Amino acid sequence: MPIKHCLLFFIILCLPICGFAGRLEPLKDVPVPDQNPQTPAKIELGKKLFFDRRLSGDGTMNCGTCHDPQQGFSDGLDISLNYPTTRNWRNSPTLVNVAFQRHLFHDGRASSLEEQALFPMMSAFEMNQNLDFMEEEIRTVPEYVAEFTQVFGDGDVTRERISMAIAAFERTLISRDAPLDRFLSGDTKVLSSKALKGYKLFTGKGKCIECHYGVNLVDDRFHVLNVPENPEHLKDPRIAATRRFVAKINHFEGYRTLAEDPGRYLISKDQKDWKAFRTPTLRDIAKTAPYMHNGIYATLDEVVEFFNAGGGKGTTVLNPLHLTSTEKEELRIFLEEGLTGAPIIFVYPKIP
């Protein structure tokens, strides 16, 4: 057999012992957007408008409502903030380093910041705000018209250039200089005894590195992990109404008996996404619990059991992994230690 035949054979017979993993790197440039270019100007306006409360209906709420700076961008809750009589059913993902993410939201339904920027806006148990009314709201003021001007070379005022800067200043949001990075770039008596055998765990007996991997700790894919429902959401009448609202507008049949969240199925509608949610980052996981598409987890201790018993009841992804109890805390002594980044250094605005 030809010799690169030979290592074709190889490679293919190793795909599945290696489970398609990837390998760990270092941060490095944030990718940007040739419609949307970065600019000082813009990025101010994008944050201004990131916690201005006109954009929601009721003038209560703001972007960093969900995406708190004190909270590692996130919100510190099992499922996030919602708009007044509503409650929302899913947890309030981390901003930080969302400019290396492929898909939006849990379910991924949005494939870039721009177009995630106006989900929460016109949601009707976030924001619920309508985007005719908002842009009225921006246009009456005078500072943003003349920062708009600057920023766009006129002060019309739309939802689209909203959006444009709000991405603009979500992809500054950037954890950089964690351990990880220091060791990957050859500092290795940078992570201590323990989070260096944790990150072994991670590499290799822990399996983490299957799910992720590259710049941003994610393989930009979704998975049925079967992730337990929380008793306590299931029954809330509010959680339940949400939930049915969700699978109606996504034209799913069974909308007023749903008694779960469906995840990434009510967008591709392929079954094999029911219940499959995105993989999300770890960079800077100790800092955004509770954990999971819905906060059923509040402690990273409570996650890596989760992950060693192979996941939940009936998913066929994960396998047991059989740590001790010594390497379960090793493995979370790495995650906490060495993917935790200098603090991002952050000044509020104000808002005119």
Second form
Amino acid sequence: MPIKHCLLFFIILCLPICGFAGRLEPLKDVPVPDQNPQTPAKIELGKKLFFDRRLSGDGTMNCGTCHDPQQGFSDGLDISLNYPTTRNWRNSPTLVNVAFQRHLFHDGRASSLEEQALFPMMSAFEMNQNLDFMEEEIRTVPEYVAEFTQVFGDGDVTRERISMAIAAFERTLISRDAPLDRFLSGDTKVLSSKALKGYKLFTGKGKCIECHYGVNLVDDRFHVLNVPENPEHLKDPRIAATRRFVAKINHFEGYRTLAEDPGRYLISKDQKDWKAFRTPTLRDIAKTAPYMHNGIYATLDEVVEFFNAGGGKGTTVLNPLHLTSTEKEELRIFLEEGLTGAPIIFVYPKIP
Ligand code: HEC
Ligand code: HEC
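Now that you have shown the form predicted on its own, what about the form predicted together with heme C (HEC)?
Below: every chain and molecule of the assembly, starting with the one above.
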């Protein structure tokens, strides 16, 4: 057989096998960057800063406002909360297991927690704080200066150190000991019979595993699923202002006429990324409704139905799954039961 044909034969035979994306893996140790090692004192400082309203311009919001431990470290709204008089445009993602995410934000515009933390503080429609001013505010608090000294060797309060401490705290927000972890570690009885069937659908007929795999059930990629627009986006001019603002600061030329969320395109300016969004984690998914980048789905049943129908209008990455109503229920039960970890328990800090 000529080499050309051999190659073709190899590709046709191998693609369906080699193209298979991955498998689910039990939880591993959290990745920690060398430049920002975890220490108990740093985590404690980060926790205080996370819940400190000094981080917002008008002193009404902290990170926990939109990443509320009682709401699965999200805020329970379709479109997240906002700085007074403005409106946000996207759903607040959970911070649970965020330490495992390679790309941060729905469009992946940040790549480390240290880098990310400064975005909401500066964002006009989130905390709207001036970072120079914030540093001075924190510096006037003797308890903080003492803690910065303990953690970083001197009492200098900088935005970089603030975000390092917050990142260290975020790396402790881990969904542990989910039934899936025990199942994957050999405890075959831990899933109920419906959840087990759901697991098989997740990894088989449902094809969820193609994008949701590994420790955090993500592929670190962006996909154009054509999730329907949130009608709020068309109704509220404040959301239009937010969208144009984000587009403008990301050097999107047509920002004034932009009528939808361009997703990853905003960052990559690559046409294939138009309305592509990052694959989110599914850990603790039962606690973080509503779903998708714009919170369009209130329940997991709606999400499962979306995938069953082959995604949104015109998407080329999904196909109809033809699941029966029992199968859809089993899939949902797996998501709820299998992926919910032990509650993340911590003591709320006393803000100095
Ligand atoms: C007003 C609500 C609000 C506040 C306050 C807020 N966030 Fe967020 N956060 C969001 C929204 C909405 C997103 C998603 C934005 C996007 O993708 O464009 C987000 C995204 C994130 C992400 C990325 C998560 C992921 O899975 O990619 C992290 C990490 C995060 N926020 C941490 C923080 C920290 C730390 C603070 C405080 C300094 C904070 N947030 C304050 C609403 C908020
Ligand atoms: C082609 C890749 C791909 C496949 C296959 C896939 N997903 Fe997803 N999933 C994504 C992306 C990307 C998003 C985020 C979409 C958005 O925000 O607009 C998502 C979002 C979700 C969400 C919402 C998460 C949240 O926090 O908002 C759930 C739940 C979910 N998927 C479950 C499933 C299930 C169940 C299946 C199988 C039936 C599946 N996914 C198949 C890529 C995929």
